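This document opens with one chain alone, in structure tokens, the form predicted alone.
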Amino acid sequence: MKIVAVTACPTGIAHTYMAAEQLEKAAKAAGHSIRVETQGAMGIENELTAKDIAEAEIAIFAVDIEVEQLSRFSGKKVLRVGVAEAIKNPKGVLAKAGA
């Protein structure tokens, strides 16, 4: 399964990147392709391209704040969870996403 994800927390420091790392590890271990964009203190990093989003079967938003440039995901199946859930239970998040 091809997955894109966005992670973001209010301060945009540790939890944003921890959630991204956990989702990447869990997806790769399960044999899925994933690209994760972080929206943190440094702004948008690893920005997802229109092609990334178009090719993905689902977008996972592991966020505690609003996603920047949300219109890029218009029409895409989206699963929204909190950052803590992605950190503590990334396999569960992927299961909710159908992965």
Given for the second form:
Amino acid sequence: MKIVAVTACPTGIAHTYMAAEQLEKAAKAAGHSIRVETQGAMGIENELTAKDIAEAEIAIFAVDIEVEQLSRFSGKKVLRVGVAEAIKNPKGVLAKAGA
Amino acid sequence: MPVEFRFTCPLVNGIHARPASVLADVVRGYRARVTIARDGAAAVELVSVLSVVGLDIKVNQECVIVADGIDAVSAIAALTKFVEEKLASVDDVSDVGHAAGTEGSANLPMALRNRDVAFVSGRAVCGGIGMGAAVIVGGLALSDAALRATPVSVEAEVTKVRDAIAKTHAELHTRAKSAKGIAADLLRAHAAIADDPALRADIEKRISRATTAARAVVAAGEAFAGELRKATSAYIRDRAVDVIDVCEQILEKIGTLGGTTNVALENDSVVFAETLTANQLLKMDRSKLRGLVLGGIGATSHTVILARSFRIPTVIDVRNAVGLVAAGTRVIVDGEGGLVLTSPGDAARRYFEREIRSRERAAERVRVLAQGSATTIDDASIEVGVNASTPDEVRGATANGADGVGLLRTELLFLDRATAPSEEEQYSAYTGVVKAAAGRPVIIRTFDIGGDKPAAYLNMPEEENPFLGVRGLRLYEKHPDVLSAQLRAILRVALVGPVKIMAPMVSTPEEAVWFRERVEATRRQLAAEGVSTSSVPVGIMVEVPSVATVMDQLCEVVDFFSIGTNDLCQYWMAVDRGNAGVAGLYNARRPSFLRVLSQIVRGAKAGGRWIGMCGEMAGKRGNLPLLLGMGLDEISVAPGEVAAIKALVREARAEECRALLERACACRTPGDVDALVAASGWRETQAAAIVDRSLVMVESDATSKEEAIQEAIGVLLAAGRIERPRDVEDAVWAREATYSTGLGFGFAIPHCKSDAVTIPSLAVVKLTRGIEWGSLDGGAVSAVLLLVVPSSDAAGSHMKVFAKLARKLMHEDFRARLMGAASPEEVEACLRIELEIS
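Output the structure of the form predicted together with the partner chain; the preceding block shows the form predicted alone.
Let's see the whole complex now, leading with the same chain.
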């Protein structure tokens, strides 16, 4: 299954990246393909392209703040969870996303 | 026939006890009756210090002294000479900086806010943390026996009081001789109060109404103190405590004091008093005095000034200071937040003990860094001076290793006033700075005023382009009196400590010659008046480009140079840096500018002259390799930068810096220079890797989340990574409030961005026992990784390291290696490898 995700926490120093790592790790272990964009203190990294988003079956937002450039996802099926949940239970988040 | 003399009070704080006592000394030997008066107040005798202080003469107020008697003429001559030459320097200008005090707001540390801590708040006037047993000191009080006593006879009581006054006076004089600085001045002022005819007359008048000597002293003391408390000047009001002080000493000599003058401290103590006298403070065993909690005493009182000079944590304006706690109670004085903790529990005690430890480690680090000269690995030295203007700033800077004052601007004394500052006013101001510099050289720049600055008395015409008009030295020829007063003041200050004179806006060798001649003429004039002056080096600012090509000729005329990069760069590029349309051209790293700077320095060196640099370029750490490459003798920077810059110089190689400068001069654009400097691996902070063994503590006894966060912040403070630890603490807790940073697996990663962070850093604190953190997995935390980032630099390369760390922490093998690292060295090594930090 193809998944895209965005992670973003209030200070953008730590949890954004921990959540990204956890989602990547869990998806890989389950044999899914995932691309995770981080929106942290360094700005947007690993930016999702229109193609990435179009090809993905679902977008996961593991965020505690608003997602930047939200319009890219218009019409996309989105699962929104808190950053802490993605860190604590990435497998559960993927399951909720139907993966 | 009465003789009179008029003058304007040159003292910023008015004529208070110290100057009044010196004036009294001047006339004491004469038989003429000498009085002083100011507008709207009756004349009082000049020998009565208390009456003179009571006149409440303020700065710039017109005063008239009248002498009447056989030697009136010579008394006035002596007074005139004294007032014109010395009065201004009598006032220790260093007090002025203290007058405002540091307004500390009552600020309980975050970690203690939920801890039910009892505290009272006041105003912090001297920082630091003090812990000890409360010692309560009362005011003027008589012993029980003295209260019950009846007068023997008027004659006997008068004799008793005269004896006591004479002994007090003699003792104060003796102590003044062996004391230094502020303490000596103060003791002399007190001696004068003891000897004051008005005070003695009042005491004796009271005795004649059938009271004891002791009661008369108490009543007279309270009456005079009461008069002083009515003064409009806060400074004079604060002198009331001086009178109480002297009266206590007299009572002590009569043998009737209530027993609190000599406050005996047996172990670590915090003294509580409504009004503690300076004398009481001086006589205390300061090795045991940990803090002061005071009520009705001002920030400009001698007591507070002394407390600051002894660095005793002090909180003032504390209501009912003597009634807060019972003697012997263990208390904590928080001179940072302006708090007194009257019944500190374990949590508070542990908090402040921890803070004391980290502050001591931080102070030790700065002391070590600031000590000695700034010398590169290959033995090239550079002086690191400061740009400073107040005695307080200079004192702080010299304590932190500044080699001198590279630029003392004097314009502030000249602006926004109706007349030019007098020689005495200037002498007084410069004396304060030179004293604070404690033997290190001070470069005083003569006034640099242009048509765009308000100084109406200079009658400057409206100019089309003041920046290119009559400013700096170009103004001097039209105002010889103003220049002369300043040069006289500076030449006289040279007797107080080493100074140099520097002229602004010199553009030709003829101007330098002219300025030098003015200095020489002033020196001759002073000599003719019997004022000897030592030799004072004369130099110029290098800020007009025309100077660059005639450095050889200037070297023949002046003793030294200092490059003012701000104006030099503007004139060099023909750019007003305040004009957004062209400001982009203004860049001190422009290769053509680096070339002209190199040429100027070479010119000075070829002529054997000392050359320094003041201005913004010198203060930027990133420019240091270029400046070392030029071979400057000195750079003058902001006071807070000295220790850090010295540390950076010690890590540099002059040879590499010279090569770097040569390549920079060959660049085409400032951007190329930036890239070159960045590529050279030059760091703007000393050995400031994000990860370092000095940021690791492997065995912390912290027992709560609050303590663990404070511990980690203390580690950063000790290593010089942050300022204002309480601000960092607030920022960390603000982040915790969104949701816990406890990760699970025994790790927590609190973090923050804050202005109080100077260097992005990762502190690692391992706890000897696990603590509750509200973690994601509910487990205890035994390793705390504190990430801090300066607000201004929240997107730098260090963020990549933090992001990598965050990702790594999601992997069990990394966590196991980090937990297994037992020493700071192992933790550093583990993090360096895993986070790929070279």
